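What follows is one chain in structure tokens, specifically the form predicted alone.
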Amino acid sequence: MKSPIYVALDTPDIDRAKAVATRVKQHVGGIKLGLEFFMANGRHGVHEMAEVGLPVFLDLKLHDIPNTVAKAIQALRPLDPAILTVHAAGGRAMLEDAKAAAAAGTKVVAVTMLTSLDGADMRSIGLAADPHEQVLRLAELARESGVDGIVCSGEEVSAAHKAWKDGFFVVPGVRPAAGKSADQKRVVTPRAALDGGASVLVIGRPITQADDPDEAARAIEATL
């Protein structure tokens, strides 16, 4: 079986991009290059780590009106990424225009709320200080809009999932029990994560700056 771990290649160095990629290969399954890696290398650099052989996870969370979403996944295209995100708080008609723009081979997910917001944050902002019930909201405005699925945290995955049993959910902010959270609030394990109803785990740090990349996701990959 595939493995659900994408490592998040967050680095505007496509050498250690790549060199990181190569050394974890066997034991995830795929790699997610961010807007870090996007603005310094653009659509040549996307190209050239999809060399490696693993599935492109593109996550660029577009957010804007819904033509020049549309336009820019055209543009995108030719990249042919395995997943592209956009945010979900664009609308209903972003998101039909996101999903209608993409190839075929696309999964188009929408993400709720970023995993280093908390309530507080939610409130300073004007929302519910809730991210569960706004997670939920967001996902049920998915469903509807015809996306493949969302992005979420492992804590709300599970209600998530129970409300969308065919829905593909993307799960940042996964750390190893021992891992440390970092800029994430809100975390769950791998395992933890993946029992929710995870389709894909997002691991960066645990893994990328490991003093052992490979051993470090055969570690995580042996815990699934």
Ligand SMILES: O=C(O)c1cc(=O)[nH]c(=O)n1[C@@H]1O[C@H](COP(=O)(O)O)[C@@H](O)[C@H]1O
Given for the second form:
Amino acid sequence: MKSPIYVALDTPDIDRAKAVATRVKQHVGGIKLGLEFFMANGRHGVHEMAEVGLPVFLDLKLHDIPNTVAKAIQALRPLDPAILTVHAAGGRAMLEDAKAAAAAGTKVVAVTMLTSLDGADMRSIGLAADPHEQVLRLAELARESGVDGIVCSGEEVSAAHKAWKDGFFVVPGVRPAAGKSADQKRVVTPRAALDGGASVLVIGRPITQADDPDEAARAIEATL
Ligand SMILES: O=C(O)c1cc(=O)[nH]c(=O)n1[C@@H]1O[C@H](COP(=O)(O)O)[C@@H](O)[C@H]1O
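Please supply the coordinates for the form predicted in complex with this ligand, as a counterpart to the form predicted alone shown previously.
Once more the chain from above appears, this time first in line as the rest of the complex follows.
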């Protein structure tokens, strides 16, 4: 069975990204390239990484007016990413236009509440709801807008999945039982995220910062 793990290659260094991707290839189902990589290496870098032979999740978390997001996604079409992120908080029209602009084979997923935020952070930006409630509200908006799924933490994925049976659920903030949370605040284990209904587990530092990334990915995969 294909691994649900997408390894987050959060580095500006394309040689390092390639080296890690090549080492962990047998134990992951795909690679995630985010802002740090894209700012440094652009579209050319994404093309090069595709040569590793794994599906590419392009995590640019687009968030702007509908026209700007749609045009940005059209410009990304030649890269043919398997998964692409936008922010659910961009609203219904932005989500609809994002989905319409993407290639048929690209899953557009809406980021709900970042896993680095907790209830206190939400109050500080004027959101009265708790993370759970806010994720479910944005998941409903995403479903109605016709995108393929959402990004949420493992703490909310089970409830979100119950409300959207055929949704695609991306869960970051995933840590092995003894793993360091670092800047992540809503964290679960890989097994718990899958049990909750995650389609994809995004795992970065627990693999990329390990002395032996291949062994770290293998050990995580063995817990699934
Ligand atoms: O969209 C994401 O992938 C994402 C959403 C979110 O709410 N939280 C989150 O951590 N991520 C990404 O998931 C990865 C997590 O990395 P680690 O904390 O190193 O496992 C990073 O690349 C983040 O950009």
